[in-house]
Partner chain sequence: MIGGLFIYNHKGEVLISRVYRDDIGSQAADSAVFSSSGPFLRERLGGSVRRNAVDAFRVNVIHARQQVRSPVTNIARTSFFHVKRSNIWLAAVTKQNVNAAMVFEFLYKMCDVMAAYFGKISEENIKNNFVLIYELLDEILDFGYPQNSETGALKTFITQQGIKSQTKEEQSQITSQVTGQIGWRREGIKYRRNELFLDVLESVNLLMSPQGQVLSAHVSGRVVMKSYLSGMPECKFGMNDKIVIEKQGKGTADETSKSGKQSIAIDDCTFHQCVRLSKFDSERSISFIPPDGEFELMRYRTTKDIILPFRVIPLVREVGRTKLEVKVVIKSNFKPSLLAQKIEVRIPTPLNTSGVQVICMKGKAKYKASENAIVWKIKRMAGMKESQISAEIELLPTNDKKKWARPPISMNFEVPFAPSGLKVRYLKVFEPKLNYSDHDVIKWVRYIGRSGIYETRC
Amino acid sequence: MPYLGSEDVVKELKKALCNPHIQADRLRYRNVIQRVIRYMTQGLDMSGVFMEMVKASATVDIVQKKLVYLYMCTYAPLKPDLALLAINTLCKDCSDPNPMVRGLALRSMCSLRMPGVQEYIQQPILNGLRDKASYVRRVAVLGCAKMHNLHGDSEVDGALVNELYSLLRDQDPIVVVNCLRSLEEILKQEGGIVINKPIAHHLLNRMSKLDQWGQAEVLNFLLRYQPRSEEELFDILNLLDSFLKSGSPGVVMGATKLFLILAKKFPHVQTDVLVRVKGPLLAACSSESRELCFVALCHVRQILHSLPGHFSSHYKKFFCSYSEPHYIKLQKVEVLCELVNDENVQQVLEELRGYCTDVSADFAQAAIFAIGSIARTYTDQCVQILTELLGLRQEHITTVVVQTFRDLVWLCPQCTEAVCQALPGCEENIQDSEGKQALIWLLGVHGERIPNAPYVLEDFVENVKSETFPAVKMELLTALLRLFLSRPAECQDMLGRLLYYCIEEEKDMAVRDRGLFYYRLLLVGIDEVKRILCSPKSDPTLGLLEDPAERPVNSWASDFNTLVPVYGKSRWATISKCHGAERCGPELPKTSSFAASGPLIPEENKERVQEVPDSGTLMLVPNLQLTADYFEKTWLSLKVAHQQVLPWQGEFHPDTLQMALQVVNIQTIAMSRAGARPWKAYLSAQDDTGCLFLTELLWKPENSEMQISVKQNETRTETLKSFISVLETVIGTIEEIKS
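For the form predicted in complex with its partner chain, could you give the structure of just this one chain?
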């Protein structure tokens, strides 16, 4: 693209624009202007001909006018003084008898993004608001928002706001919707437009007159209206009923969200609504417009999180078709593994098995992982399918299957036997790091049940010099040491060789350290090795914890029909957090590495607190000032509300702890010197309702534990619980950092 070197072109166009012969011929003149716009689109800097373009705006030809105005809106910020010349023409056009010209001029004038234009546009906008043509009113109403944006932080003009509020009663539906949008932007600082009862009811009555964009927008605004009574609530829901069946998926989703939010105290209404939008959602999922289909699938997944059985009878709708794009297939596979139940599991697995041999490796692997996650409930069938897949001897399949096995064995110990039988032979088909790690882990932990485990590991030891991934070497060390414990005779020799290699020849520091560590551990004695390395081999409870057990509808209702289901909650959190960070700017403390990760803690905690019903969120007040005397007095007068012991190994640094506690607004009143034993600290915090938490930390190095005693000046168990969980998180994080 010709980004640079636009001088010649500009010169030539300038000449053409000044040529009186061309100016006289309307078609030729317009052609030159079109060329200017074309270059502008391509990214050439066309600001050089600004003067000539301003001259061209004084014309009766409306097409030419439009083109010139488009040009001016683009370059006005670069040439503010020249742009002022154009304002004269624009002002004149604002009083043209033709409403189209009036509207066009007003819109262009408001879109000139340059300082100082406000004083010129104010009067035309006010005139435009009272224009008899609704076309002009639409433009003028949005013009108010543009004007406000130009001002930036300036004061809100009360008279203008009132005028806009009254225009909500305008005849033209688009004017009404534009009023809402405009007010929302102008009043952003004060929390946006206020939807009171008269406005809400007025909007509800106008709904059917609006086009789809307007309907979606109004539905969004109605979210903030709180009906006074149950009766009113159900009246509103009845009125809006038909929009659940609207032709536009956007309106359907908007209406669904409104229903879910308004009926947040009536779970049966919510369920009912979700049942009724099933049809439209399914239609969107099988529509030919793929992007819409993708969005609908994201929302289906969201609903499935709360109502797992919701789409089970329609499982066939989520079978992938060969020609569908990748992103839809991946979503469908995710949906399929969420809606599995006793009746359809056979068919769904059959279908997923077909995908595992797909040409696209990505999709095949996604399907295998999906089978793996279904295996947590329907273990036998899935393990059988996965075992069969190993028979294909395909690299990309085998590696994923082995990874799935590793996760599965951890969660469902009952399938260990079957997995162990399937494993021999697959080492030939694994080349990548992830797959190798998984295989080595399985061989190490369950080696006593796999007859040829030592020989497979021996191959790895033999080739360790040419191994490129350090993670694989680490895994190999651990696995071999574990296997050595259960089958010492077969492993002793090669363990020696591996340790020798790792300590003497390995260049990667982490691997060498690990080797040395195991070597020293072996010196201490075999019992010590066993105590440290033989952890439990599975943990079925982990699966239960991980499972999104029955998330209530209300937990995601406010995210419905936004970008959150599309991106996923965690991804959206990072995106929007960056927004926040931008706003706060450099004020955030970034003194130590811990402080940077600090803000995570209160947020995680907030989330957890929200899940506990009726607990009320815990908000600790920052900068609490408490004198030591007052603390002592209160401490002595109160009883211990909660006492708990946390494990704490090894040394620790009081400074880090103090800093970390400060991040979550817990102040340190006093603490012992570093290195004192036993070590003590006194902490205080206060939440926004005035409840005081006083804490004593007592660390006794001899039994490596930390005793926490908390006192509270008001007895409130819920907040106490959240406070303790904050404390635990902080201490846990420090422990992690240390190790």
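How about the form predicted on its own, since we already have the form predicted in complex with its partner chain?
Chain only, nothing else included.
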């Protein structure tokens, strides 16, 4: 057999397709065509047999026609000279007596992504909309949306829209659903399809004849209709009642959301609906489909925000199985925390206790944090379990238990004594930065109750030079100074050594500054130290802030049956905006607003750079990606919109400037190497309206100046002024830092 990538393959297949003996044998002929398709999908250029494949479409074999149509749709856009031949063949098949052939030909023709094809497919689509066969009408309706996408910038064809609206009363239910989808796509710029009273009632009456996908789609469209009277509202709810018992989770969720939206003025109806969907939701939480299970758990948590304890009697449904993936286990643990009550607290805590020794360290730590969350209500039982976990001497367990103890004594001061008794000895099993900080904080704040607190802190002081985390050093400074106030004799010497090291030897400026601050504070006097450092050791009111009150159902009803419960409202808004921008413009995506992100030099200068975007006049896109070729082509095609010169004294550091520009979402396309004279850099940025800014920076050391040249793809004076202001702020800030 010839090598896959050689021209011999094409020659062999071309010869076989032309062989009359093979053509006479239907199975052999189909096998040759299948080989062509197989090589095509593997990346081999099979355009050389285009003519032979077009001839192969002249057959009554539906399978062979499908293969040939797939081939023609693949190569017609790549071979414009041969595309007309493919279109003529498909147009001819659109008039075939067999409705299956007509539908396949029309679907293939609508799938051709090439300019100028609209004039050829318009008439076949109109004929297909009036075809007697339902399959052809289904294809033709979706073809309307495809045809509109090919020329999305053209005006909407009113006659075509009216034709689609009339087809909403078609006898075939799939045609009806396809009409809704097509109208939504065609009328997207005008807000989508309009659902009035006749359409809404017609769709409701046809719901029982639709499949589960069609029902879910129609329920989503019915959200746009608002009943005119209370009587009509309850008539609609009665029609929807049976869909709350559907075997499809998608239909149940869609019907539930429609109930919640329509009954927004009747909270008792909303509560009744949520009670009725408890069964389907619990079934989804136990589904073999992991994705369905995860989404259902997210919706359960959303319902619990308004109905705490709604699933309490079924708490065992949320116990984790060993074979479940990590993300589902985490969701179940979160749900269990919200279902705890006096009747099931013991069983839930025993279950969580078993999770604390799971082979997955992340899941074990999540279970410990969950016990800590429950401890705010059931303190004694939880503290006892956490204390027993310390006896396991496992590093990842000890670290999280100590962090939980730190939060617990702050919110529940009544457990302080038990925590202080459990702490001695746990320092040997903590290596993590967060765990060290939590332990040091506890030793500093409650050290007078822990006999060996000074000696544990002394071990940290002895090893401070090898400590890699500055946050631990700063926590150690604060804790030791606090403990010095209550146990001065034991802490004075080590406090002096620690202050000396932090001031004289420490390289991290934050640690050094804190050491200097405490040293100068001690010089002022102990009374002043006590006034500043001796803050409250606990604040139970913070627990009330962390446990928000019950939220009304209407606050999240519009987010039900969407991805908001999965991602969270703010994150999903960002994702939706990104996806919408990608659909609008593939070259230059529009994402979040102009905001500082990423590190710059000192914080005070970072705030200065952010003064411009805070005004709200300019919104720059982060992570804009432009190729050098595209930049060069666009740069040469535009005229300079603004040019000015800024003073620049002394040396120039390109890396610092590049970091500062990244903070304000201005990307560097190219720049000269460090030390080049003159030095050049080319920058790009885009605002949220699509206006592109291309910039050239030219540094001339002999003139001590920085020349800025900016070009725009759209003439917008105010936007240009805002962009120039951003550049001036960044360059001015870097100049001040340098000097």
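Just so we're on the same page, rigid core means the largest C-alpha set that superposes within 1.5 Å between forms. Everything numeric here is computed off the predicted structure, so don't read it as measured data. Numbering follows the first chain given and starts at 1.
Core-superposed comparison between the two forms: the Cα of His396 travels less than 2 Å. The two forms, fitted on the rigid core, differ between the two forms by 2 Å or more at the CA of Met72. After superposition on the rigid core, the Cα of Phe631 moves by 2 Å or more between the two forms. Relative to the superposed rigid core, Ile33 shifts its CA by 4.1 Å between the two forms.
Its Cα shifted by 2.5 Å between the two forms, Leu516 is reported here after superposition on the rigid core.
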